[in-house]
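As structure tokens, one chain now follows by itself in the form predicted alone.
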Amino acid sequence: MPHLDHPSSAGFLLRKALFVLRRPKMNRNAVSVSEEYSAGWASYLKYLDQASDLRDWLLIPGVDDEAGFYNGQGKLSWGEFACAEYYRSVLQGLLAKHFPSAQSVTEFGAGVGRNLLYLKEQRPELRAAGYELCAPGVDVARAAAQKFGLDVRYEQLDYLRDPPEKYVLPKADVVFTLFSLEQLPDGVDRAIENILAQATLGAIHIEPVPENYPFGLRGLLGRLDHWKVDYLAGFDRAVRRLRGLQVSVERLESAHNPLMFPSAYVLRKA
């Protein structure tokens, strides 16, 4: 039975539903997403300044562990769900399953420089760099690299309109994103071709994908919110259009959005 600060799950589908059904269509660019996570990527450095370990940066109390309603292995669940950890163990299994001599990485749309971070600090050995669009993440993920010691590397980089000089960073043996894709509704393709570019070995992304979206209730309302949200549209079409890359896809059934069922894509160049 559920305790009784336990909302509804019912209550909360119905909610949600007419929420989404309601909500105006965005229109999604370059400069409302860089807007948006200026100002959202300048508020983590307090928690960084708070952070007495590189554990606390990792799990920020009260910001990454906070109780909600999420995607528990495909079912509606209620309580605390440590997304950020999720996805790094994900995203560090795949490299271990499918990358395993891989030596080097660069994330594209690194945020505020957490995923590396903890992919450096579980293997020292492995060379380590990332790419943000907006600067106050930069700032912030270089000033966290800095306070834990780790040899990360940041660099301001839009990788869907700049130019090839503003790639400053080494190529790695794999690129990824996490969730960076999501705020591209147009021009996915050559975004796509811009990543690859930088990796010898192949890519991962963990990104929504709305085409594999299973066809209940939560995942029609999800299709249709991704839609609204204008989030990425067209990526699976894309990574099949590429030549010379194997692809493999698995569809994760958690995720921090109860709406959301993430892809992992894996493309490994022939």
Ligand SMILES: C[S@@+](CC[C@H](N)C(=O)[O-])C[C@H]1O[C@@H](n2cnc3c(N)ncnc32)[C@H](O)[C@@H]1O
Given for the second form:
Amino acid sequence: MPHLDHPSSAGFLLRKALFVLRRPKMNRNAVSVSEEYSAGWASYLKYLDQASDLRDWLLIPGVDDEAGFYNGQGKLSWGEFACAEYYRSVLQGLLAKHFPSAQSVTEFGAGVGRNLLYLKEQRPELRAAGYELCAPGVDVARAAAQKFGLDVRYEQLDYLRDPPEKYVLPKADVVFTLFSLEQLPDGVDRAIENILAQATLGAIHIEPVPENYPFGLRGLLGRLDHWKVDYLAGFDRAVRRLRGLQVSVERLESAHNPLMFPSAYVLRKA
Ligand SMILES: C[S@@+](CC[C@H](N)C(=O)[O-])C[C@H]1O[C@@H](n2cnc3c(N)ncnc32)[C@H](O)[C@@H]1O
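For comparison with the form predicted alone, kindly provide the form predicted together with the ligand.
Let's see the whole complex now, leading with the same chain.
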């Protein structure tokens, strides 16, 4: 008999499959993304007020450590999974491995800016900055940088639609996205070009790219779910079309979403 705290994986998968099959097809656009995240990020102000130190802010108790089903080393797993910590350590590892000389980074779609505070704390000499679509995200990110005394600059930008004069931050050695391009069912070619134009060495993108999902049950369900929620389309093709880039890709072992198999793309300028 399974322990009550450990729900059955088979039951979960069945319920999830029915949910994905029945859920209506969404239509994601700039307005819906902005509305969704503006409300979400504004609510983080209370967590920032409650955080007594940076660790509490980077891994918010009761928010970032909730037990649930997740993708753990390629297996359907249940429990607490500190996914934010995991993704940040993957990012940091890729930065060290592929761009060891990098002195500056800019995140695009930085949310409330926690990835950058993490990097800045780990490597104080790194110049770090971030752009974010939603004003409440920028406001919370700036307040957090100030609260924890870390020199990270945040600015508001729509990297798909805004004109060149909105790119007010200096170019960085390395630019990156972490689950931000995922919000783009259209226009990914333009977004990558805009983002890459702000880098001297290259880019790192950790994003769900369904073309790279495995062909097992969860991989196939994940592809269907990704399409239903109108997530990122055509990323791999868009990257391969760009000239003068060295591309390397690896699939991550784990993910917060049990139907997600994120990819890490490293784009190095020749
Ligand atoms: C899932 S959140 C990830 C936030 C952050 N990267 C992290 O790892 O915590 C996606 C973020 O991308 C931002 N975003 C989506 N489309 C954007 C765009 N066109 N320009 C700038 N930011 C965008 C959203 O507003 C949201 O804050």
